[in-house]
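Given as structure tokens, the chain that follows is alone and in the form predicted alone.
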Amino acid sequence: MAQIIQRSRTPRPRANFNQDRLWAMLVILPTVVFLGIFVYGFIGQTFYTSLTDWGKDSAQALALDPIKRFIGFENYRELFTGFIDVRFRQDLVNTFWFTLFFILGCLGLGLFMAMLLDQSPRGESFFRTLFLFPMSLSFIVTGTIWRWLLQPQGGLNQLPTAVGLPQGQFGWLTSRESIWNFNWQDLPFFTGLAVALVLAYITWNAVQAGMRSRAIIAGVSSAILLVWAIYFGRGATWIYPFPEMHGFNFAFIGIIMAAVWQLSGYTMALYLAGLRSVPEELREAARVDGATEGQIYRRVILPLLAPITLSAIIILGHISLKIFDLIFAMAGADNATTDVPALLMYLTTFRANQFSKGAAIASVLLVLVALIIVPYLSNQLRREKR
């Protein structure tokens, strides 16, 4: 009995843990490496290809073995500040209002749409497909679909004549109006401030939750970043020596209009999960206690579902970034009023062969998305430690 009970004390050999161990490294191995190649390694070739000449002469552009010099970063300060590349800056702006209008759009809609199934209605099963339909096609074939629609001679613009009234004049795809124009030499002065305000932020958490080291940094930081966007922010010649307008145009109305119509289903169902995992006993309380039905959303429910809407925006703000099949479905490639970075990422690339240049965008496109993504599944990483 005495050796039985010796026998089960003994530890487990580590040669099975190690040989376990050996084989899931074999079996994820094949993965790594095909990471590190053709997604870190290419993203490590474009990047030093953006660093290069590549495509400044035609003639070593499309060559079997092309000169390539090393230029630094040059290609983007041509882009940042030069003056032939002002449509990368207007599609930098193009960007900004498509995704602040993009989210907007999704959240409210589908909040919306999802507080109507949230009451159970009859056909219940029916609207939620339905709602969720757009999401299953392309947006190659969304940006047919719309584009027929918002023809200037025909689709919505011919909505008042079945009512007797004349044909609309709005030219969805085609209109030069714009507003909210800014200009391009205080680019510092709204950075500047934009960052204080995230760190005035960080400030006013830190001290909540009692950090007064990280207080007093992030507030100093906060205090100095906003002084100096106020007094040497704006109209910053050494960003670009001449004034340079950019602002919202409208032809991106009909453009936001099919992109919120295809994914504003997808935030439904975020959001439509999210309420049906609220308890009823949490909202029979606040009813006790003389809430109105809009205060219980308002007090409750929406404070519940911010972890929703946070990852809901982390994903919009990514699609909306990398926005390329839509808009040239839409409006095409040559329609610069519409036209986004990585559109003429692809036009700088495989139409004028100026590939150091194209990679430059690509790359700003991959440090946009970074900035997005990144903290996010850092924060994640740390939820899930803890």
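Positions refer to the first chain, counted from 1. Just so you know, these numbers come straight off a predicted model, no measurement behind them. Compared with the form predicted in complex with its partner chain:
- Hinge assignment between these two forms, options 183, 121, 38, 350: the residue at the boundary between rigid parts is 183.
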Given for the second form:
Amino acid sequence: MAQIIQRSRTPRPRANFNQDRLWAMLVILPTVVFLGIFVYGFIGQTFYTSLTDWGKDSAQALALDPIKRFIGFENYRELFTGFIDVRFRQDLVNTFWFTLFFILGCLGLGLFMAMLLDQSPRGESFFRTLFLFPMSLSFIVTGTIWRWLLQPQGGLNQLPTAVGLPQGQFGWLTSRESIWNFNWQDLPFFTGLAVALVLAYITWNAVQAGMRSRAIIAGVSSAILLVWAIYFGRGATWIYPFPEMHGFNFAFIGIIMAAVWQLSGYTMALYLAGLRSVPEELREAARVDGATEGQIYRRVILPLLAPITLSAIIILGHISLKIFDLIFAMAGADNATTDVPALLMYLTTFRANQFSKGAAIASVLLVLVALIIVPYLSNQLRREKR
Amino acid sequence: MKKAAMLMGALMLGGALGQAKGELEIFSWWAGDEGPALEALVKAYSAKYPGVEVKNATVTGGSGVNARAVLKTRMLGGDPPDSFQVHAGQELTGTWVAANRMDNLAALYKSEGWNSKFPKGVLDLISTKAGTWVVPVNVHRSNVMWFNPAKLKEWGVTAPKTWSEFLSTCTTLKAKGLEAPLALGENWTQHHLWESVALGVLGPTDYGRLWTRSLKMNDAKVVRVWDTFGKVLDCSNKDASGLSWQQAIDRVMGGQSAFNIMGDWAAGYMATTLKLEPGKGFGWAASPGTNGSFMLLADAFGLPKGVKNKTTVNNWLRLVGCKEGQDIFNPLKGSISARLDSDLSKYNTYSQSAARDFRTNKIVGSLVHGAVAKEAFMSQFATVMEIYLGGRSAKSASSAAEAIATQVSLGQ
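We have the form predicted alone; now please give the form predicted in complex with its partner chain.
Expanding to the full complex; the earlier chain stays at the top.
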């Protein structure tokens, strides 16, 4: 695709519109049409549905030819500020923590395993296959196995008894406890704080590089944002009228374990390929300069692996935002402490018949995934053009 | 254009052929333990109408959680099954009848004389002013408390008659070292417990008024239901949401808990799977405070609009509704017949006692199993439960329930 777009943009004389190009366009036409209808058309229809009231009136929900009225962004307003859509907001928080720990876990464990294998131990190919193997299972299979392992009376909780300790009591998937609870009304504060920190980092870099104007602009915006976040961002009733606490549910620990178990082999493979592509000369040069093995990794190899880390984050990130099947198999769709927006979308649409609200949740998910994918894609395209 | 017309022609021909062969697709969620009951009914149908090929379309998942989603996509896609299983009550009238997707069966009821064969409480659930919409095949009771008689004797307690009596029994048992006197399972069984508590605290009249909206969800009486519910929850096991309802029953039979509130499909599980004798191996009573009330849920079959061959479906419905059909199906399913004239000798001890209660008690409908509230409310009741479990505040739970009831215009 990218190449074709590229070629069409290069200026050519009209006479060059020859048979070859005609054929190329004809060949690509079906793909474009099908993609247009079945991907982008349906995305558009889902988004339009999210702007209607389909499902609010139960007489119209499943009618043969339902009357759908346009109500603008009402569904979105309800999701973010409605008293009874508290579950959606908790789900967003759940997704945030899940994504964070899932990605950190996969990257850390994957890098660790890759570094072990990079030492070329005996039976390397065996271990490589072993570590990569969980990836070949479907999330449903993983979820079912881990569901058994994490049963309150079984599996992991029985492990301590093997060495004579009392049985574990942790409710892996059933725990109702949570930590890091924050008030939803403080959300602007945390968002402002995060952006201000990024801006401060930019300022620091600019100062180091001696770019004065950039440093001033970034520094001032960071300070303004920080002051705004502290004075207006906390207890913000314009976000939500009542204090509402959300946090990290302990029940997610088990889900994160299963997801990391499944996909850390994949990051291992990525990292291993990256490690192997680091030329031996670089390591030797570092050794000649007197670097220890630890320094070689920290100063030479890890910086070279940064692009791999970025792709891994993108791929894992979009998996974790869309996660549905793993949790469905592990904890069921109804277990609210392990709920994520994708599950809520299913329940809202097919159990409660609130089709437009389900479509609104789907659209929010799409935007979240797009936030991760689109910068990556545009970055890739730009690089290809170069 | 021409091609499209030919394609249409071919499709229509295909449709016509299907009709000539006589096919009947029955859509349900009866698999596993409940499969044999449906198969027996299908067998009876095939014996009566040998020319018709019966397609058994089953989507597994208790209480139809998955089947209902599949059914909705099929109906929205214009591909209705010939007859589908549905819970009698709002799950039918609030969803399918309201959407004008069902054929009126009033004529069938008249010709079969069913209006006097089914009790009024059941007929109310499956009828609207405009007509009667499905044929109920069975009746289950939701408000039953199960226990192990031998264990109760050992502990020196009896089955409590009211919720306050239940709470004092709970304290007694806790003092005797029983950590969780009430066995509880995954999410929906907690909702199931709630409806029994609500019926026990409110009584049948006020409980019924909840669903017609003449009693507000945030009324002081309903706040009291949540308060009681919270105290009852404190008697239950902590690993509840990891257990299926069968595992919760196992806790009671194994002596780790004393009581469990569950619908009477539990009797089938204990009698068939655990091989316990009704009355000896396991005992039962109406859940506390609900003696004299029969909270029912019923499965039913109907005739969706737009099916190919109405005659085969009507024959199926005739079989489902007749006395013989119900007495084939229900002893195997562990439920009782929805008719008043079934042959009780074909049923086990538990079902006989349930059938006697069914004929004499005041009938109310179940929330969790689709009888009294439309699906939009039923599904979002989970959110209400979450709000309650999160903060243990009866007030915020009941105002959330009221907000949802208003939003989905419950009772209209």
